[in-house]
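One chain comes next, on its own, written as structure tokens: the form predicted alone.
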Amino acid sequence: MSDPNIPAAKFPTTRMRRNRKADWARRMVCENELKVDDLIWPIFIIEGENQRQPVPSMPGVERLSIDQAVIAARQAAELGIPALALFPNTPDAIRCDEGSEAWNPDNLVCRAVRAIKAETPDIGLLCDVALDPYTSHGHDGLLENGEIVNDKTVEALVRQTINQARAGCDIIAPSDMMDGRIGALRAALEENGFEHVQIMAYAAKYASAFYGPFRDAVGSSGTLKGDKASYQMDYGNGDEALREVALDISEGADMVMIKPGMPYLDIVTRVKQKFAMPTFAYQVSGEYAMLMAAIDNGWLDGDRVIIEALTAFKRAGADGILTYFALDIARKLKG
């Protein structure tokens, strides 16, 4: 039998650029078209007001006062990108051990939440659930004895949830990856009525480089002691990506994500062929900063290469895309 993917008919019979000739025919055949619908911005929030503070590390992109947050999402709004992804660069003075910060109702993040709530209630808000913007070691979980302790991370993980959805979050997003804790904060989302709050797991997080700039924003990159190898995945494993987002689909999640994005699009791919979930993924900080440097030293055309970087993870089966870029984009698309 032939394969349907080959085309019987050789050149000249076969012209491919027919296709390819006229700017309304490539349009016409073409697969994948990037959609403001298909972005979430995530921004980083800070104490103070009227307060719009530069991020070194990540050229464009500044930390927001809360007010500065509620104008942002406003912006978001009337380009039509349907959420934002909140976190917090949390003051040292208030960072501890065991990250106690997370459940505190008036906390920056819950504060940012009802904020922008009041002003734009119809754009969605993605809370992230992971310790590390609390605790002074910054790592992701509880620290004993120099190692990640799984159980109760997951319980304070609970109690980071519970509290960002009271405070009005509309989708939770665990980055944390230990094992287990997508089940347990669905249960804890159901009992305490919760219900419809969303999940999309970090399902396949990896022990990555290009978190620097990141870690620079939310202000961890000069607490963090040692690295995340121990729960975050080894860059080389494909299969075991497979496993950790069937465990979290198994669990109770509602989209899935892989972090980061471009230098792991192949995983994007296997995990939307093989479970048809909504499958989300991040271009990180180092993405954005690698970029960012390229086109501020005129080497890139800054908006070809992010529209083609961006319309990369939809050719690779992302439903939609966490980006830096997603406000200029947005803006680009309407344009």
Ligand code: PBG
Contents of the next structure:
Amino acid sequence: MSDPNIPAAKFPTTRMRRNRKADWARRMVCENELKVDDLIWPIFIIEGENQRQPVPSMPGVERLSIDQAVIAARQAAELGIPALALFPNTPDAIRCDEGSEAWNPDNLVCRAVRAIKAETPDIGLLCDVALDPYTSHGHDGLLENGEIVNDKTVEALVRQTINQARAGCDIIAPSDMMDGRIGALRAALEENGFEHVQIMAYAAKYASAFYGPFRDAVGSSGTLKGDKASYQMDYGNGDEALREVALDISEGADMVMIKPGMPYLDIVTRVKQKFAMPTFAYQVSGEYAMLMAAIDNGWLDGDRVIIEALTAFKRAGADGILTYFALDIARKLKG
Ligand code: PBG
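Alternative state: the form predicted in complex with the named molecule, after the form predicted alone:
Expanding to the full complex; the earlier chain stays at the top.
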């Protein structure tokens, strides 16, 4: 059988440039297009009122107090952005070894969820599950004798998950990379009457240096002891991502995510082709910082390069992208 993607006829019978001869012709044959529906907007939450704090390593990104987050959520919903991802910058004084603020029903994330849902019930809210915004050592799990212990961490993540579901979170997004957590969270959600809460698993999450600016934003870069290589994946590995994704699907994930994004588009493609699941990619803080640094220097044309980078995720097979550019790009897409 001939491959339909390989032209049957040779030049000059086939001239690839015919379909590129004018804007209308190019639009006719365009295969992938970025839509507002593809965007999930991550925002950082802080205590206080009427606070907007710039994140120096993420030019253009601000941490928002809850009242400001409520305004941002309304703007996002009006533009048609389907969902927000909320990340707390927990005051240092309440970070501790166990990260117990994660299951406080009045923690920043829970209060933000309730406040946003009260004003803007029609936007989806995604909450990360991992202990790093709450632990004094900056790790996603519990640290015992220099080791991140798996099974006890999963118990803590269950408490965090139920706490966030009670606050009204729509999508639980475990970013911790502990083994067996998706199954445990799915079972706990079912048992507690949250059978409609979705799980977007950070299924293939790599131990990446591209998370640096995010750790600044949530205030964990100063506190992190060591690295996350004993739970996040080695960036040299591709097959292992497929095993991670297969496990998370078998344990009850509704959607899977690959993270970081642009340096891992090969993984996005492999995962989408193999599992045909709703597949998301996270254009992480370091990717944002990299683009913004070049844009702010006038070295890259911002409007064009951001759309190109995000469209590449679609071409690779992603159904949606978590991106700090979401609000700006939604405005541009809506003209
Ligand atoms: C925490 C978490 C991280 C990110 C999302 N959730 C950082 C990490 O694993 O250290 C990174 C997001 C980004 O860099 O934009 N578990």
